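This document opens with one chain alone, in structure tokens, the form predicted on its own.
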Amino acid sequence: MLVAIDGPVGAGKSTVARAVAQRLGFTYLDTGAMYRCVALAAIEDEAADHVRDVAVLHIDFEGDRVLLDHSEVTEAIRAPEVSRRSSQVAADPHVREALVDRQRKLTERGDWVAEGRDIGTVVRPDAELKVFLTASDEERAARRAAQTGRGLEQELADLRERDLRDRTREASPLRRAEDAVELDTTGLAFEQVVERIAALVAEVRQAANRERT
């Protein structure tokens, strides 16, 4: 089974998806981290005056650790400059094609919770459950500010710029799948969000069992 969790930056996709995967015993796939790795590689390549093709990058996950070409980059990919760059590289059709192919192959078998901005619309439109997480701009910016230590106004401006870029890019623009359940997390406790998604998974499984019988 695949649970696809999509939504804009700051909606809580990563923390919620990780917790849901742990609750259900599913494997967690952080697709956003993959794009951040490509962004970090691009920044590093510019500094070194050379360019690595996305096809040759080794991106691996070991629990909560993220590895790029066998080096841990878990914290490095969360830097503000990498966050800004990630939405730019994500708009590159060549990058998206390469990473989407990897994501599809990873989630073909087994039970997964995958989060990103196009899991339910592009990567796996056949996902058994699609959830679109969202929240107010102000709440999303406050969450980002708490993570980065930057000012709220700057985070809000950056967030709105990224939202616009994500929604208007030609390659896999951010949008809610027609059959996705929209879940606004504004004002909700973290555990409430996790419980709601776990309940949705149970509903989907029950419906599938009824169909089989």
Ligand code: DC
Second form
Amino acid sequence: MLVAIDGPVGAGKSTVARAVAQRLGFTYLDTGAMYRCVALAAIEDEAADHVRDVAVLHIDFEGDRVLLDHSEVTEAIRAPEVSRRSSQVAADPHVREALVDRQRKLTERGDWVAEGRDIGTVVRPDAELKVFLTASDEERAARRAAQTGRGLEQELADLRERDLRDRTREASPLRRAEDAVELDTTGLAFEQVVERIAALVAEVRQAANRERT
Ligand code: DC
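Please show me the structure of the same protein in the form predicted in complex with this ligand, now that we have looked at it in the form predicted on its own.
The next block holds the full complex; its first chain is the one shown before.
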């Protein structure tokens, strides 16, 4: 089974998706981390004056650790410079094609909670459950500021810039799949959101069981 969780930056996708996966015993896939790895590789390549094509990059997950070409980059891919660069590389159709292909292969078998911007629309429109998480701009900026320690105004400006780029790019822009359940997490505790998604998964399973019998 696949649970697709999409939504804009700061809507709580990572925290929620990780907790839902843990609760259900599913594997968590952070597709944003893959775009971040491509962005970090681009920044490193500029400094080294050579270019690695996305097709030759090794991006691996070991539990909560992220590895790029066999080196740990879990922390490095969260730097603000990498965040900005990631929304630029994510607009490149060549990058998207390569990563979407990997994401499809990874989630082909087993039970997954995959989180990103286009899981329910492009990567796996056949996902058994699609959730689109949102929250107000101010709440999303406040959550980011708590994570990064930067000012609220700076985070608000940054996320609006990234949102605009993610929503208006030509290659798979961020949008809600028509059959996705929209969950506005403004003012909700994260446990309530996890609870709601777990309940939706139970409903999907019950419906599938009824169909089988
Ligand atoms: O979720 P995140 O902030 O780690 O994502 C980093 C960037 O990658 C963000 O600008 C959106 C982009 N992204 C995407 O275009 N498609 C995805 N499936 C996941 C992330």
